[in-house]
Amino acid sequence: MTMKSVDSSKGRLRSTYIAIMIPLGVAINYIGGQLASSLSLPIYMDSIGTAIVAAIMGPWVGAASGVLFNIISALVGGNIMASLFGICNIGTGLIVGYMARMGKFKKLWPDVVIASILVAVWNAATGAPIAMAVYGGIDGNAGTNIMIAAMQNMGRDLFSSAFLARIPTNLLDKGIACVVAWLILSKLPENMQNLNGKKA
């Protein structure tokens, strides 16, 4: 008699992993912000565990993972304004939940790089307004806040200086973002890479 495989995608075992992978998201996210934060590093590290959530898992657990992790962050720092970020997240877990489930999330080129690229965009797009409404337009990044005062200086609105500037701190802190959910994914066994519920 022959032992079929397990299928890892279907059912409760899948529901046990949600279960699992949500909160680590949640964790890795939180504890790569600390770290850019107490280093004052010019990058986010806050959608580290989105990234890896959202290939393994799908989009919108991803998304979940996401935003969940922004709304503790901003009660843990007293902003409830702040949780409004978890837009940001939100759009990472779909781009990487999407790709990785469409099976366009295998090679670092094209894949990664065009993620990186998609992931960088809206969050540039999203965080800018946000940061207005939130913190006038700045917010806890040193790298991105010396460019936005850059670019004021050479004439820009406040607006357009802080879209302009979370675009190549996006692109470096996503894309270390994606390229590392990219390697968990593929150093994973092949039923665990079908969990985001792309078909085998």
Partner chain sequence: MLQTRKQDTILQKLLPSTKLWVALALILAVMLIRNYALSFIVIGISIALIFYEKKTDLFKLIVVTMVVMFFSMYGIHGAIAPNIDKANDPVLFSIFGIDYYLNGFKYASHYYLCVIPLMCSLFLLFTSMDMADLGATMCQMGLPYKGVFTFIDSFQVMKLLGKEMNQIRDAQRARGLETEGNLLARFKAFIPIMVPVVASSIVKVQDQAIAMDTKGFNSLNKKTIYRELIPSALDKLIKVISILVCVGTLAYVILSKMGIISPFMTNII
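Condition change, the form predicted on its own to the form predicted together with the partner chain:
Nothing else is written out below except the one chain.
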């Protein structure tokens, strides 16, 4: 007698996977941020979960995981204004998710490198105006703040400093997130690699 395998990429079983993967993405983002903080790293590391969930489950599930993380961490930390940074995480989920769905997240070079650059630029472009609106351009990240201060001393205005300072930080931060997502995706069993909602 042969066992009939269940297609988990569509239907109600997919919704079960979504209900598991979104909280998992939130939790991975959260502990990534906590670990970076406890190791006193000058970067955020709070989008690894978003990238993993987007790579496995598709762009919109990844985006949902990202924005839910920002809402929950804002509630837990009491900093409700920081939930606006969810816009950055939505972009991370969409970029990684669509690249994975199109089959452009299979090789470290150039796929993951391109994804990292796109995600970093998106995060810097959206993070800077949000930081301006919420914190007046300076946030709680020491690495970014030192670079902002240095650029201001060189005569740059606050907004362009806030944007440019975020580029190297995000390249490293999101680069690590994308590489970890790619590593995890490549090691998954085949039936779990086809959960990204891609139409056959």
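Numbering follows the first chain given and starts at 1. We call the rigid core whatever largest set of C-alpha positions still superposes within 1.5 Å between the two forms. All figures in this text were calculated on a predicted structure; none of them were measured in a lab.
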{"item": "Displaced residue check between the two forms: Ser160, CA, 2 Å or over, core reference", "value": "no"}
